[in-house]
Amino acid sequence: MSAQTPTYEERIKWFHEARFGIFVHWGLYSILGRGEWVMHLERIPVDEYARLARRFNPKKFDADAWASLAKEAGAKYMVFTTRHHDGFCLFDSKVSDFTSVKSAAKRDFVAEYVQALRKAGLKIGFYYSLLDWRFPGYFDQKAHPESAKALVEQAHAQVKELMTNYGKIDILWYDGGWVPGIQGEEVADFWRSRELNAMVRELQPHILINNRSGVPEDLDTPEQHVTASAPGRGWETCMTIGDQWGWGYIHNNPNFKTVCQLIQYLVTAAAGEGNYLLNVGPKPDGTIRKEEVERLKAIGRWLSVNGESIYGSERCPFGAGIVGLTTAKGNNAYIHVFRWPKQGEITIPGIKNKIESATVLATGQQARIETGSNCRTFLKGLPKRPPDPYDTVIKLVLDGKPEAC
């Protein structure tokens, strides 16, 4: 490693500070309003699906509005689907005619997205699907070897375009790495992933790369569940606001998660030193529906009060018992009370430290601290109803870094 090449710790520092990002799934499939897998699941022929590009001309697309909403939500970065499994590029690709630049819209939406995020001071993530359903060689490499080869060559060329044409990119978020009939190490061999990622790092030395090209790289990506990786390993849960089929726009999706659920998922990720990448699926015209906007703004209001317990969070060696979870940062521990006790007294088990103060972030109220037997701490004098309807955070200032007993 050269002196100029940043270490893993240097590259991932901002990511650990961020903790919250916005995922965006948007493309041709948004027109149909049945999710991003509609072409494959409904067996829409390639030629029929391609005709959607004549209708994809989103007059209300406003990347600045997306970036503004992300900032209001308290997110520190975004990840945008530059191309999904259908092969339609939202950028100007020289190796494909199936792009937003060469069809009705005549726009490079990736360029507009990048410009808006830079203006807003947000970190920039690119989602790129390796697979492309339009290539028969993807489904049967033996029957269509030349098609399979062309598919891989297209992926390498387009990733190079993305890493070359838009300035500094902070995250490369691969997807679609799985290949029918291929398992294990052969997946990386099929995509020539080590060669591909070496090229990416040459072009973008500071970039973080996820684990979906057949090799581990920098980040683990649990999907629709919050599962922490081993200490020291970067990880990020991606999750829909709606149900599991709701990445791309679904016209009628009644299963939206509540604000309370979303905040508690965010806290759970932060408690495990991981990030929460929460997805929105904009409508065909480029606007984000009110149900998603309202939830993101509510998360932002909560973070504006309690963000110090999330941004840059560390694992806390002691828990919060039945009431919720804990995060830590420096000499501070944060008790996230999901289930407020009716008597207004909270029992925290296993704190070895002396607690210098205990403050409710939502109100500034100081709790009375008492120490009991069996390594228990009692926070008393609290109200009988939770000060925050989603997660009341109590900040503990300790006499040193948190220790458990």
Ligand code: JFZ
Contents of the next structure:
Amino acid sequence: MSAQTPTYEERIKWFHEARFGIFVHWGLYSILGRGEWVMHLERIPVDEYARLARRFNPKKFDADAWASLAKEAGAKYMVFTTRHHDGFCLFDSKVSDFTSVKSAAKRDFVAEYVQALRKAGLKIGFYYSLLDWRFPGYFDQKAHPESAKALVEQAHAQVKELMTNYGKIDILWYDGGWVPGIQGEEVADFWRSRELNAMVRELQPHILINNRSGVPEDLDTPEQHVTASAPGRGWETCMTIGDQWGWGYIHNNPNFKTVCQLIQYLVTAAAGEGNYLLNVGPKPDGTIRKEEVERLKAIGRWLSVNGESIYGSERCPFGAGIVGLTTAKGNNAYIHVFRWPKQGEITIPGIKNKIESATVLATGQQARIETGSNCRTFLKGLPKRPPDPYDTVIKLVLDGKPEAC
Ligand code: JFZ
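Can you swap the form predicted alone for the form predicted in complex with the ligand?
Below: every chain and molecule of the assembly, starting with the one above.
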């Protein structure tokens, strides 16, 4: 390793500051509006599916609009499907003819995305699916050994293209590492993932790599649930706004999570020193549906007031009792009150520190601080109704780093 090679701590620093990112699933499947798994779930033959590329010419695709929405949402990075399991590349790949550059659109959407994010000051993530349903060797390596070999070679070549042709990339978000009939350690052997990731790190020394190529690398990726990894390990929950299997656009997707749910998931991730990667599935024309836009903007409004409790947050050694969760940063603790008590008085159990002040971030109001037996803290003089409908954050300035008793 050269002296310039950044350490894990240096590489992951921005990621912990960021806490919130936007995932984008968009590709040929968006045209059908039945999710990104449509080819496989409906057994659409490869050649029939490939004809979608003739119709894929999204005139309203505007990467700057995506980037500005992500910023307005308070996100600090995005992760974009450069290629999903259908194998269709949204970038200029020399090793495949199944790309947006070589079909109707004649555009390198990944290049446009990268340029827009860089301009907006957002960190850049690439989602790349190792598996490609077009290869019979993926489903049966024994029957089609040449196809299986070609699949792996294509993945190595395309990851190299992505890591070479677009400047500095911040996250490589692998997916689709699972292979029928192959288990455990052998997954990494199948893809030659160690070799692949060594090449990636050679080309992009600052990059963060997730755990979906069969080796742990830098980030755990709990999906559709918020589950913290052990302290010291980077992790990020990815989640759809609507139903599972609706990462890509689903025309009628009636189960959109509420703004309250989404904010509380974000807070739960931050409380465990993890990140929240919230997905949108743009329409085939490249625009983002209003249900998603509205929710992202509402999260952004909440973060513009309460962001200091999220960005760069640390685990807090004491909790918030029944009312919600806690995050911490330096000598501050943040009480996230999801369930505001009707008495306008909040009891926090287990704070060892002396508390210098308690401020409601939404209104600037100072709470009266009283201490009781059993290490209880009472925050008094608060309104009977929650100042914030989703999560009212009370900032405690302490005499030192938060400590529990
Ligand atoms: C994968 C993809 O198949 C899906 O389309 C989407 O891109 C999502 C982000 O990732 O889905 C998975 C991957 C892993 C599990 C479940 C769904 N898993 O480990 O349970």
